[in-house]
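There is one chain below, alone, in structure tokens, taken in the form predicted alone.
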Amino acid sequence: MIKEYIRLIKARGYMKRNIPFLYSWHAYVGYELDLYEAFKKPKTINEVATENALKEDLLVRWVEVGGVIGYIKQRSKQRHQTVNRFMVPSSKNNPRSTGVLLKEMMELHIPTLINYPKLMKSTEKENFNQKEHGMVIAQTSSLLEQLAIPRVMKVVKQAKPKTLVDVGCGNGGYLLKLSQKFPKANMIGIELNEEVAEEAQNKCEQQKQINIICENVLEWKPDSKVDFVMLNNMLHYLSPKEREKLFRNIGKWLNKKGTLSIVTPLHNSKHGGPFSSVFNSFFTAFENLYALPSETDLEELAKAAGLKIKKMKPVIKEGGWYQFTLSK
């Protein structure tokens, strides 16, 4: 009789455990089939469904689940609409907004970690698609960089660059906020996609000083030494001997008083351990994707280049990501 009741509490655990994904399930269904734009104004299910062609009896239970954690409302015996929450996802079609990061988790993150028995029994891995995947990446990381960006700022306005490299720019939106506060300094973006470079070329295609390069950065060098280097969200997608051979041509490219600016996570950081833990396990389900630095690694990484680590601040504490800088 004791362990069933124990396997009860077991279960009961797991199970409110586990109410806090009803929060970002229902927020990912709504931003992705705009459902809280739609519901804006009280609207019935039935209007709804017709006006966006959508199964109504799932459409009832979405509205359903809503209702019970708070982000729709019923407005009369019929009509429902949406709760002006703080945890509500803009419209899809806001550029800014958080469902983006949503929609990461639940079609890239979540299906992975899911899969990781199925992974650990066989010989091969999952492989991450640039294509894909790539601009949901570039837009994610464009909360990060919201973040990221006034610390940014601070390190480049110490350094004075004339010229600055932008390794794996993803859409530019780094290089479009620096140029506009240093205007007179020479930037370059390098990105590997092609969808994502042209969405940075089109989003900078105001800035002259900018110019976007789609290439892979192993293989690229500049003309001529350069002052600054940006290194955002990246090294995950390198391999250790990736990562050894792309900070050795940094270290080739910067010159004598030149900088280079990191944002990582961080793998057994002082702080973000449990997002950092879980962020290794899903990359490492990927044959192309590659656990976290550790901050050892980054001070080895940086002696192969000939740099040193002069300043580590953390940039989101939650999750593991800080910003380091390098310089000879």
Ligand SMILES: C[S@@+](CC[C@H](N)C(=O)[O-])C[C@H]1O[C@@H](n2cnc3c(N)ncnc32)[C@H](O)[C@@H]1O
The other form holds:
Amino acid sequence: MIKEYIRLIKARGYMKRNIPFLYSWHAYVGYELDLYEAFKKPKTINEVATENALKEDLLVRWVEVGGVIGYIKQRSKQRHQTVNRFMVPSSKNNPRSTGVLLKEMMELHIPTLINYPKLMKSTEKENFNQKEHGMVIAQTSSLLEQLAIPRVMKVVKQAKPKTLVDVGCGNGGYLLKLSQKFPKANMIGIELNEEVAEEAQNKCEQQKQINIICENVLEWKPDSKVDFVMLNNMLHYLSPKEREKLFRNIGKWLNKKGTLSIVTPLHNSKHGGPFSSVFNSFFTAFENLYALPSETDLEELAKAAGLKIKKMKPVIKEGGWYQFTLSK
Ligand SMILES: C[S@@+](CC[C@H](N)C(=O)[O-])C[C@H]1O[C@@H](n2cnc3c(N)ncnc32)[C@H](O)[C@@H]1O
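Now show the form predicted in complex with the ligand, given that the preceding structure was the form predicted alone.
Okay, now the whole complex, with that chain kicking things off.
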């Protein structure tokens, strides 16, 4: 009898712990189909289903869940409306919508984590499709950028570089902000993904001091020595061997008083353990993504580059993200 009771408590526990998933699921579907926008003014389910060519029975369920969690309100017998709540993502048409993070979580992270039993038994791993996911990742990275940029600005201000290289520059968000603050510095962004590099190019078009190069950074070298190198959120794209190669190269690119600034989540960090452990579970599932570096790994890499870690500051504590400043 007691055993049966414990079994039920456990099952109820799993169900209760899963309730927060409902909020993320609802927000993801709402973002992906722009449904919060469709219900911005009170509308019937039939109207929205017809206008957007959606299955009405499924839309009914989504609206029902929205009602339960307080994201959608019934305004009359037939009409429903989006509630103006903090956690409801803004429209897909808004390039600053936080919905991209839900998209990355739901389409990339969760399916990969669910695939773990299969992957563990298989001799193969998943292959990360840069082309398919590159843009969404560049967009979610720009959310982190907003939190890390004040710290990066401070480090750049102290270094006063005339030349700066952003390795794996994504859509150029850091470069754009830095160029507005430091208009005299020459800036180069190296980005492997063509579509992302094009976006960076367009974003930074007005800033003549920025040059975006679409190339594998492992094959690239500057024409002359540089003062500052940035490496933001890209170490997990490189194998330990490639990391070492890159750091050795960066050591050669930098002039004597040069600075390397790294922003990365850290393995086994003091802060953000749950986040970095799940991040690592995700990365390790791919043959072409790699576990996050630990502080000791970064010290080793710094040594290979002839550099020393001078400062280390958390930029997003709950995520285990740190900024490192290195120099000779
Ligand atoms: C997670 S994004 C971060 C973008 C940006 N640094 C930021 O923090 O917002 C990492 C970027 O590095 C680029 N990347 C990965 N491997 C690269 C390589 N070998 N050479 C150049 N870029 C690379 C990816 O295409 C991706 O856009």
